[in-house]
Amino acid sequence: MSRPELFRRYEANPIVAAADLPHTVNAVFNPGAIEFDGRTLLLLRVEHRTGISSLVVATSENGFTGWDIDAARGLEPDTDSLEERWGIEDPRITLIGDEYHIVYTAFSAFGPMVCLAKTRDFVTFERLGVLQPPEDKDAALFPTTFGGRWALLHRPAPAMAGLGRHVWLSFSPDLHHWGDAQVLIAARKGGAWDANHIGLGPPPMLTEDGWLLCYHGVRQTASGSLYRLGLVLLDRDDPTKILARGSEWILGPHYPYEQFGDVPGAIFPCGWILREDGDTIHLYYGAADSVVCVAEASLAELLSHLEGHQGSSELS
């Protein structure tokens, strides 16, 4: 008998598609997710037929159906600027105090880079500028400080081929000046599912055991890239310390909506929500860079999985 999957897909996936938008677009995917005013709020990446992406708000009572998509509510790229000339994408939302901080990738004239905006109502947004220069992406903030400093997870890309892409951790006293950068989660080598190329998924989630991270690993195959997900647990008080890293991937492309689209074989989450029962997690992800999907898991089961599947965080 096969082992039950840790993440169980919603049977009516996908939950949002391009046809659900009030105007014609190419695709909708990779949403940030948060609970806001008693509803599930997704900040959708909407790729228009121009090729430029913007961020659009969608809300639902139950987090699965009845999505109210407000195309006039969200964050539009400043295409007159060098920083956002080719669009904005892949938001991760972190609540700090009473403000929602959105770390997103700005596709600048010089490559992708990490930027920050904040909002209280997801109607008006204040841009706080560039956090990491090109080429960098897949970034999210912790909701608290460590020793008086904010912490940012991000994924720079080295200029030299063959060095791999890894998840880094940087610190800041003010959310503007960043330093003390270090590799936190190194991509494995060889035949591992997460060899050579990894990146952060949703923002870190605080649990009784520490900070739970979900990350993606990209495996190159003869037919293209496979994006699959794994788990890491960090120390609650010291995010530079890895307590556990799963040796197995826990969610990968399987269904047609994940296998066929603009980027076949891609599962890419930017948001997850821990529900009121303290155990149910809803993971919101883009499938094949074309549609939005959701999967459900038990927090207790994820932590138990990490206890039984600890793996090395080293490069080899």
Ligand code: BMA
Contents of the next structure:
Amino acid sequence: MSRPELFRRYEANPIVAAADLPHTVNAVFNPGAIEFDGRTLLLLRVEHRTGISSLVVATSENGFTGWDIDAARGLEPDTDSLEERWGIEDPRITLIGDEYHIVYTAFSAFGPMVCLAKTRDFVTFERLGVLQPPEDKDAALFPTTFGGRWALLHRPAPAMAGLGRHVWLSFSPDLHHWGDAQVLIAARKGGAWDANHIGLGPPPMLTEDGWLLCYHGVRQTASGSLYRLGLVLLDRDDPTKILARGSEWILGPHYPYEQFGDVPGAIFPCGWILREDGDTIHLYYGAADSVVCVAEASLAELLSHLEGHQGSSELS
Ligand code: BMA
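Complement to the form predicted alone: the form predicted together with the named molecule:
What follows is the whole complex; the chain from before opens it.
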């Protein structure tokens, strides 16, 4: 008998699609997710038929159905600027104090890079500028400081082929000046599921055992890219310390809505929510760069799986 899946997909996936928008768009995917005002709030990446993406707010009472989408509420790219010339993508939301900090990919005239905006109400947004220059993406903030410094997970992409794409950690005294950059999670090598190309998924989640991270590993196959998800646990007080790294992927593309679309085989979460019971996690992800889906897991089960399936996290 095969073991039960750690993440159980909602049976009525996908939960949001292009047809749910009031105007014609190409696709809706890779949402940030957070609880706001007693509702589940998704910050959808809406890709218009121009090819340019913007971020649009959707809210729901139960996190599964009845999405209320206000196409005018969200963050529009400033396409007159060099920074956001080709749109804004893949938001990761972290609540700091009473301000929601949104780290997003700005597709600049010079390539994708990491930018920050903040909001209290998801109606008005304040841009805080560039955190990491191109090419860099898949970034998220921790909600707390470490020794008085903020910490950012991000994924630069070296132009030199063959050296891999790895998850980095950088620090800042003020959310503006970033430094002390170091590779935190290295892509594995050879035939591993997460060889050569990895990137962060949703923002770090604080648990009793440490910071839980979910990251994607991309495997190139004869028929395209396969995006799959794995887990890492970091020390609560020192995020440069990896306590555990899973040896296996725990969620991969399988269902037709993950296999068919603009990018078949891509599952790409930018948000997860730990519900009030302290155990239920809802992971919101883009499927095939076309639609939005949700899957549910138990935090305790994820942590015990990680404990029992540890692989090497050595840098080499
Ligand atoms: C990544 C990101 C995501 C996208 C994924 C699959 O590099 O750009 O926005 O979902 O590729 O195309």
